[in-house]
Amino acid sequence: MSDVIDIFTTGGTIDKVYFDALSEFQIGPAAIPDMLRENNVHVAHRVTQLMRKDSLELGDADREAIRAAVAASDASRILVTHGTDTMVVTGRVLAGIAGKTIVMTGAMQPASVRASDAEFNVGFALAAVQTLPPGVYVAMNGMIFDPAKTVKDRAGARFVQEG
């Protein structure tokens, strides 16, 4: 297994940008390469953009493609940036991949917006992927969650553990 952290990007709010003054937010290029460089992150990593989709547009085939990329990676530590609306659904699909620590993160506000939680969440997820045992986790807003027991609280703009 490689010591490099594999970072797979899938789109979601974290990668949304305004293309012009008249448009809605659209998913642009992955924000994470610039974010890591600007924050002087030196942990060995490689970034692969798997797709550029809002998580509400992800289907079973997309989730299987994410799973296949994670399973095929020679890295034991995987970070997946993902839209928050269906992050836990994809997390459940990733369950059962042996020998890997898989951490999913995203943002409630685009990384391109000053008041975004993106940089904090990515930094938190990078720390989590280096310290947690093998398994699948959601790292959002300073908390670690098991995707099998987690839901997004839209009104509270946060994730909560069920039960």
Ligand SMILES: NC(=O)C[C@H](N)C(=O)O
Contents of the next structure:
Amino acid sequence: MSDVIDIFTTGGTIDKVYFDALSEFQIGPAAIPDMLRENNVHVAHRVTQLMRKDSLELGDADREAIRAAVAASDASRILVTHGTDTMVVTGRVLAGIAGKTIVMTGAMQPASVRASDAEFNVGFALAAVQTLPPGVYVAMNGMIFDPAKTVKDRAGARFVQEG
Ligand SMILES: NC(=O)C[C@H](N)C(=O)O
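With the form predicted alone in hand, show me what the form predicted together with the named molecule looks like.
In what comes next, the whole complex appears, and the chain from above leads the way.
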């Protein structure tokens, strides 16, 4: 097992950037490498961009590809950045990968805009992945959630534990 934190990016709003010519947001390159460098983060890590998709567009094959990448990693600590709309769906697919701490995070606002929750969530998730025992977690807005018992409250722009 490697001590390096494997970071897999999949897209989602965290990676959206504004394309002026089209007057719309599209998913750009992964935001996390610049974010970690600018914040002077020296935790050993490597970043792999798996896909650039809004999580509403992820299908079963995409989720299996994410699962395969996580399962194949030699790291015991894995961070997955992901769109928030279906983060818990992918989290449930990742359940059952034994012996790894897998933390998912994302953002309600793109990392490229000023009032974004992206840096806070990534910092929080980076702490969580280094301290939590093996399992799959959603780390968002200062809270840790079990994807099996969590839903996104779209109106409230937050995650909510069920039951
Ligand atoms: N905040 C987000 O990431 C929402 C976006 N539609 C997604 O799930 O990819």
